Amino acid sequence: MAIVSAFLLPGNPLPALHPDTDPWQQLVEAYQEVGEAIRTARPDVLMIYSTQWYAVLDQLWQARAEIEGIHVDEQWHDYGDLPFRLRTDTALAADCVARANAAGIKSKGVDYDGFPIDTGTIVATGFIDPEAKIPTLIAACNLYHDFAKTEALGAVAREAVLAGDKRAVVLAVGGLSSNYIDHVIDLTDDHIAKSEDDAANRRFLAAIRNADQDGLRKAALDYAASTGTDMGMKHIAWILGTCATIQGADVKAYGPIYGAGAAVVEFRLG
């Protein structure tokens, strides 16, 4: 049927684990606002691409029907654990695997108990759909795919969703600048690690507010070329591939997460 909305969301677990910490409250409130809007819209599927689920050889798609557990983040384990529940639209995942292979993007589904779900996916679904009422389509971030190939991957997912006559919400889970503070801090003193990162983050967010599809692509590529960004902003490529037309963006929140840049953004779709 349609892609009904699309969002850029942070995947770092700290705001989820410590939502009352001052520097993160704006991000948490924006995340909660987005979650309420999505639940009200009652989409058939959440199309998720997280920069924290790494694939090295084939493009991977989550194919297990139901997954739940307790997640311990490999970097931020001192701050707490993350319980999670997920449901997968297995038919849609299988269709994406077939379509991606036909498009020359070697792909396979992963379906086994105890598969290590990444932190970003867990954080996003925890805010958006904690009771796992909305099925998901989850694609990995292949380390060898460039921006253009990731955009093509998103287009494959879009084709599968439209062919299945579904209403979908797109979630691009990832950050902005990727320089973390390299020493222990009081969490209430969190700030963007480098002033030049903060300036670049703000320029990017300003550039996308009124950007169309081509403008968003240019802004993301220019930003990634000039600043150390999360996975070269391939999560924006997922937005571009899954959404036919972009007509700007509403930046709901921006701030630091242990020095790195993070934002909650809703994209306006044509």
The other form holds:
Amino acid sequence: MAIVSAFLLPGNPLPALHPDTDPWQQLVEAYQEVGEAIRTARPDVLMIYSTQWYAVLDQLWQARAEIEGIHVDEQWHDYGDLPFRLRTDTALAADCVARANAAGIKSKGVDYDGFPIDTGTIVATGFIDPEAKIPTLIAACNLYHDFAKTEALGAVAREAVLAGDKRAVVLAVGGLSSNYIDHVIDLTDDHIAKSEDDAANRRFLAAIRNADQDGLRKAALDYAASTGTDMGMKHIAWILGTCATIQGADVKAYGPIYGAGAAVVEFRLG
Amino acid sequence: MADGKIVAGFVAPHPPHLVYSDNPPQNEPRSEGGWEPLRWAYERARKSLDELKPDVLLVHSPHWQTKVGHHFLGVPRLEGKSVDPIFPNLFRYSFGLDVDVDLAEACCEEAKVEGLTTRMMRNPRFRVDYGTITTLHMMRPQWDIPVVGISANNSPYYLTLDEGVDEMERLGVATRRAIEKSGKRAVLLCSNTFSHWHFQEEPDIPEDMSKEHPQSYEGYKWDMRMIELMRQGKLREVMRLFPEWVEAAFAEVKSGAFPWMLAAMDYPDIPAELHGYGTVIGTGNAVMEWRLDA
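Compare with the form predicted on its own: the form predicted together with its partner chain:
Okay, now the whole complex, with that chain kicking things off.
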């Protein structure tokens, strides 16, 4: 049927672990607002791409029907645990594996007890669907796929969703500028690590407000070339591939998470 | 207590394929073997480690990546099942390790004195990374020697390489000082691959050795050049060429374990023992030893 909506969402766990910390409240409120809107829309599936699930050999797709546990982030372990619960649309995942292989992107599903779901996916689903009522389709971020190949990967997932006559929400889970503050700070003093990062983030967010498909692609590539960004903004390539009809974006929140840039953005679809 | 010492340092790379091909009872998947020369290299290293009779193993792993500070395992006992997020088909390993928390805290404090940002990892539900586990399994599958686990702060990636190496060298100096004060016999384990150019698709049978070879000839030549210098005891020359090696071979030594270990050993001018070299999915892996104490 359709891609219902699409979002850029932060994957850093600190706002989820400390939602009342002043610099992160705006991000948390925007995340909560998006979560409520998505739950109200009752999509059939959440199409997730997180920059924190790395793949290096082959493209990986989550294929485990149900996964739950308690996650501890490798960096932010002293800020608390992240309980999680996920359900996978296994038929859709299998279809994506088959279609991706047919498209020349060697792929496989992962279906293993104890598989370490990445922090970004856990943070996003924790805000959006904490009770795991909506099945997910989760694709790994292959470190060796460039922006174009990631967009092609998104297009494969889009074809599978449309072929299955499903209503899907797209979640691109990742950050903006990727420079962290490299020393211990009082969390209330959080700020973007470098002023040039802040300027680049703001230019990017301004550029995408009225950008169409080509405009968003250009803005993301220009931005990634201008400063250190999270995974070269390949999560935006996932948005482009899955949605195919971008007409602009509404920036709901922007701010720092321990110096790195983060934003909650809803994309307008044609 | 005093007179602690580093008795040896090993380059002990962590491809999970080596555990997979070894078929230990702790690992769920079964293999038909593969990568034998590298596993035999580890067999020699294990024998050597046995002779050294260390009180503690310190391992620095590129797969515990931290963005803010250098972190140290700080829970006395950590157990669980470690599933490799990249190679879950090969590595689903039930582990249990004892941490030398006293020494970890001492390393952490000494690193602070060196001006580094540090943090102790106190969360008992923490999932130990597969790099740490693979290196420790291959070096000491009995798991009967306490461990200090150290994260790879990504300073070599977000700072300049020189600045990142400087951080790792200061971490090494701090580690040495903490060991000396501890009175313990310590072995250092540098858990990284050399040339890190690798294939991007997995063979249908992962252990099909007819598919295994260096992914990059350039990377292979650099590895051989650097190993030969190490065998000659020319570590200062190794470090002079380090930036070129990192660049040309995409060498994983960039992640910090290698300069950490060499600095902790104070760049000894003794020849390294090469226990063996082999490729895993095209990457270059050497098992090497610097024995400081006979």
